[in-house]
Amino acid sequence: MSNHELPRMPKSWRLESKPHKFCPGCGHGLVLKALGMAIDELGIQDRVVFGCDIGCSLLAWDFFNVDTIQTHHGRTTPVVTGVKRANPEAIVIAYMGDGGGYAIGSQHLVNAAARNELITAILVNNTNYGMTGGQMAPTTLPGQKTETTPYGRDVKEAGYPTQGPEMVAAIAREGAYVARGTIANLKQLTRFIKKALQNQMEGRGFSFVEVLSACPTNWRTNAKDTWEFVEKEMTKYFKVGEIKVPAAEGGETDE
């Protein structure tokens, strides 16, 4: 049976609908809600197995009636290849927070995209170390205060934020998938987590998806200007779109 006749999977493999652990607004939800659409519609949940970082990541570790494994900080992407690996008819999910995938885990990731493993890595850019208190991450924009940095990042200091996808796609191999989206955007950040997963069940390349996301409780920020945060400043810096395909692929620009 080919990857595109996977049948679906009965209802009693489905979790009952339950609130999700991460502070109110937090954006982690909705990617998790797009990265499950995704794997319902591919039909694939009883080959999935999904490793999460820690830090907020953590919380979705019984998320997704899958396979699940939680790995030390920073190392999720080595344990999911090690996984593929050994079983090369598993499809591997690394999903890790900004800190864990651009800071300790930043070897891992470009290195698996040097190798062209076979693997989709999800990655949620909230600006900050969320789950320790919101202290300056790699991504963090110039001239944001965080617990770290409380008159703002300066750049000749700390230097820019790192601009990961746009880092991953200048090493990754032909074949590899790269994106980023936002929480902004559910239906363009479903198509791109899809498209990730079924890169590496074709088995053509390394996949990579960053996600714009929201951390109201480290931004002390209300609702209004967390989603302004979110949308405005966010993508000056960080472009929402598409940014590596394989040949085979169309390209598809922010929407």
Contents of the next structure:
Amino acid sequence: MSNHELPRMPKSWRLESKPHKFCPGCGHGLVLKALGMAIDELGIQDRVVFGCDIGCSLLAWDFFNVDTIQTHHGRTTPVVTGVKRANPEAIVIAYMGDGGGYAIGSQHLVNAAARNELITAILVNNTNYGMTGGQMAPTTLPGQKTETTPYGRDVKEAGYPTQGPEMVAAIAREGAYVARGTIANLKQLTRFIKKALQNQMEGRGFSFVEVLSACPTNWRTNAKDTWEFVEKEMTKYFKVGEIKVPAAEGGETDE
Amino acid sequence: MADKPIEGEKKAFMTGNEVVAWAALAAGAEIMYGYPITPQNEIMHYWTRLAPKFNRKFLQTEDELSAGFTTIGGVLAGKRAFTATAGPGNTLMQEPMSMAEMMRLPTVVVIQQRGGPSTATVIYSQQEVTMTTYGGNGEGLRIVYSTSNHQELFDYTIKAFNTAWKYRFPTFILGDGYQAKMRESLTIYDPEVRGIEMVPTTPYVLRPGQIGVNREPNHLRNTYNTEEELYEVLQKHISAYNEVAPEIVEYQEFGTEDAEIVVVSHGVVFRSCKGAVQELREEGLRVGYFRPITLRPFPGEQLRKVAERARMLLIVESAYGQLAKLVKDAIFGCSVRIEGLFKPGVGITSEEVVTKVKELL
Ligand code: SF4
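Show the form predicted in complex with the partner chain, please, the one above being the form predicted alone.
Every component of the complex follows; first up is the chain already shown.
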């Protein structure tokens, strides 16, 4: 981990809404820090429209000093798509959880990717539905206990964790940017998010970053176990790195 | 590129769906988002042919949820944005429209009612009244115009954009499969030559200026933490709605001063009822009609006055009592007798109305 090298608070953060509303140890704050850094570095605060989904993502509704629209569960992708189509000058971000992106709103994610919409989607993967109290999500690991898989996710009944970025990369055309970052490497995550935003700004195509994140509240883990789960367990199923980069860009992996 | 879609005024003979596309163009609608469903498809067909000539845009979405939510995005960007749907698509449309209701967003949605429930028929009904007026998990803070002919379809589609942007409540044009597919003559026009000024639009996001220097970021939400917080917001919305409702309400009445039976109907069924009432009057029978044009807000006070004088209201609709519910709610406590001619999902002729009235007289 190299998180200590980052400055404390991005300029695009909204001071009045800090300390933020996420649980202590939650990964959302780190993802939003990386996003804030990327917005600062690109100097785009005045052009960003930040859409946030329902679930714990909605707690980000007043997180930034940027125009923000808190939408419905799964519907952030179409809302920001609508903004972008109506105002191509906007730099739009759809911020969502794994339930919003891979379950209830999966048709929107798939079709936005297929149309190569000029939007940037950031999806927080914490292997469960956080706000509703820790139910199984599409990303729950095999054997993982949640409120709706009290004996562990049985892959025969409930399938395997959704491979989101791999799915998006398979659908998206040339020009799309697809990556999976992690809160365990914020410098890399900031780079991925920055590239995803640049990809939109340069009009190349759809951009998607999934982030391996932590939900210590519902995982019922202490700090050590939380990081172990993010760094060791989740990476068994979710490979960190860039999955699809436009031909013009050089890719990077976690190796 | 042509300057204005319609110069001055023009006689036209076209289908209702084509009328809607022309009206939206004339009203300065900038973008349509849509998903195919019968009987509204030709609105998209005409729009996609005409729009590029006037620098307007179109996005075909993956479903009606997306069509509704992208329309919301277009409105938030400050554009006159609209969509059109029907039947099961209208069911899905209620989710985005509940967000528009909570956030008082000026979305415009054209509904061409088809048979229900479920997939039912692609043809016609008046069964989407309850859903369009009170759908979603809310209080029905919307504006719904029910049109009865192509001229009205044109006039009220233009008006819908102005009503939406002036009052900032989601606005609906409630048509039906007959109006969508029928050809009829009408006059299409540039709103300006009729002295209609289009209400200017303003963006909710990316307003001019620099954050922290000369503008504040806008934080828009529909989620609240406490009962009190929500209650306060809703109280404001409800009183704003009630305050403007009298300015928005529209209706037509005829012969209600001395009528024994007043026929109440809306939309295309009103045409049959109007014809029937005229015929019965010519026979010297004391019959009148009342027709709400706005189903939300409903012309309740006006109808109550009529109901207090009449012996009986005959409610006629191509649904099983959806208009009747609005009527009964509006005139609650009034002792007038209420009868119904309900034919869910089926058209109604003036002969049927004449026969029914004669039975009741
Ligand atoms: S429930 Fe989980 S995801 Fe939600 S704020 Fe708490 S720790 Fe974060």
